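Next comes just one chain, in structure tokens: the form predicted alone.
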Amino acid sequence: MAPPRTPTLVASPSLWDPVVRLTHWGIAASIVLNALLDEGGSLFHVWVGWTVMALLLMRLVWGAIGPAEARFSAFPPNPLAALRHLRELATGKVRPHPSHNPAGAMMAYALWATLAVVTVTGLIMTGGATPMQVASDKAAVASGDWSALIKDSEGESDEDRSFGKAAEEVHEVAANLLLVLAALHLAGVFLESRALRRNLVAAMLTGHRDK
């Protein structure tokens, strides 16, 4: 007769690893800081932009080499699946997913794409200057006009000025779109948490969820 097995305690399954949580909350904090405390064109704005760029690059690399739940292959963009999930969410009958649900996946890609546009246009506006280089130009910091960091106005062609103006306009539109997407993301997390009867915010904070 085999001896009785000793019951073992099984930990809650790991859902979000430290890199995913760091990049998620770091980007979220940056968006909030820019929306509430920052003024466009300030040195702080540039620091936040470079921080977001670093966090975004980290998350994109992690999406290729990280654990299963963090990889892009775990939540490929699928608009039709996202629409089906939203219909399920409207009825309050949704099933849990090992990574992002289809609607959450589409939102993640939309946020990353918008962050990339904000970052690239910001680099264009500052000529790729680092925060330290920006800080050394007192006139640019005081006025919020970064054109001097790119080249002297006299040597700047009409085409260059038009390109810089277009980048500034796209930057502003993308930044506003980012706030809209963030608000929709929060609404989706709230509804999904209610439907699953599970605190999804806590899972992103601790890295674990209830079974």
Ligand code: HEM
Given for the second form:
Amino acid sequence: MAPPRTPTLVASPSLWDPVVRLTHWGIAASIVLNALLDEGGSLFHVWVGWTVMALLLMRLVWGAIGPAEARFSAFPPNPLAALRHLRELATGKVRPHPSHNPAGAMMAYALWATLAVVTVTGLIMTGGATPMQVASDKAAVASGDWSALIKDSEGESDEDRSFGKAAEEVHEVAANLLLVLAALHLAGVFLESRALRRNLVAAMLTGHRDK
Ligand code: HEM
Ligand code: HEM
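Given the form predicted alone above, what does the protein look like in the form predicted together with protoporphyrin IX containing FE?
First the chain shown before, then all remaining chains and molecules of the complex.
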């Protein structure tokens, strides 16, 4: 009788494509930099802010046109399904999902929405000035007087000023909320990996599931 054939090694199915991985780790690193490590409002901060905006836009476009697992249709926002999933997680009875699980999906949307608030308020504070424009007016940046970058700041009314102040407050609160959500996200990744006995972080790094 012929000896049994050695099984052919096949590559594990690709789960997270390069765009998902690049935008994930780029967004994560930018948030850590801007929220914890650099000086809020510095030129570097604005550069990182514009980078994160580009990464967020890229991921949102990819959610519409990317491969199946990356599309929003693969992980629709569904709060009830998210709660059901958390209940399953608490009882240790989770099942694998082809894309994000329903709780992870809600977290992804919450993180993206909060990041959008942070970037929009950042743009309001800087009058939409690009990092190049900010660099050309370093004096204004150093003095913290962002109104100098806003075109036609001569005519800035009290109303404009209080709008800018409100944007600053919202920017700070949303930046802190991002950190809280990221901590919950990490706890979720850890608990889900343990329940599934699957290394989800390795999959987000390499793109492949470990089983
Ligand atoms: C990853 C995204 C971002 C995070 C996590 C973040 C976080 C922060 C934090 C923590 C502060 C300090 C707040 C305070 O203590 O008053 C700050 C200040 C500031 N951020 Fe951001 N930021 C982000 C994106 C942006 C963007 C996109 C812009 C502009 C295009 C921007 C412009 C500013 C400015 C001008 C200030 C100074 C506010 C002031 O003190 O007057 N940020 N940011
Ligand atoms: C500020 C920090 C972070 C933010 C804002 C963030 C945000 C996100 C978002 C939006 C997603 C959905 C990805 C997509 O579909 O494009 C995601 C997924 C994921 N993140 Fe993060 N992340 C952060 C930090 C981290 C860190 C430090 C780790 C690992 C140590 C991590 C591990 C993962 C994993 C494994 C997934 C996929 C989960 C799954 O299999 O469903 N994240 N994250």
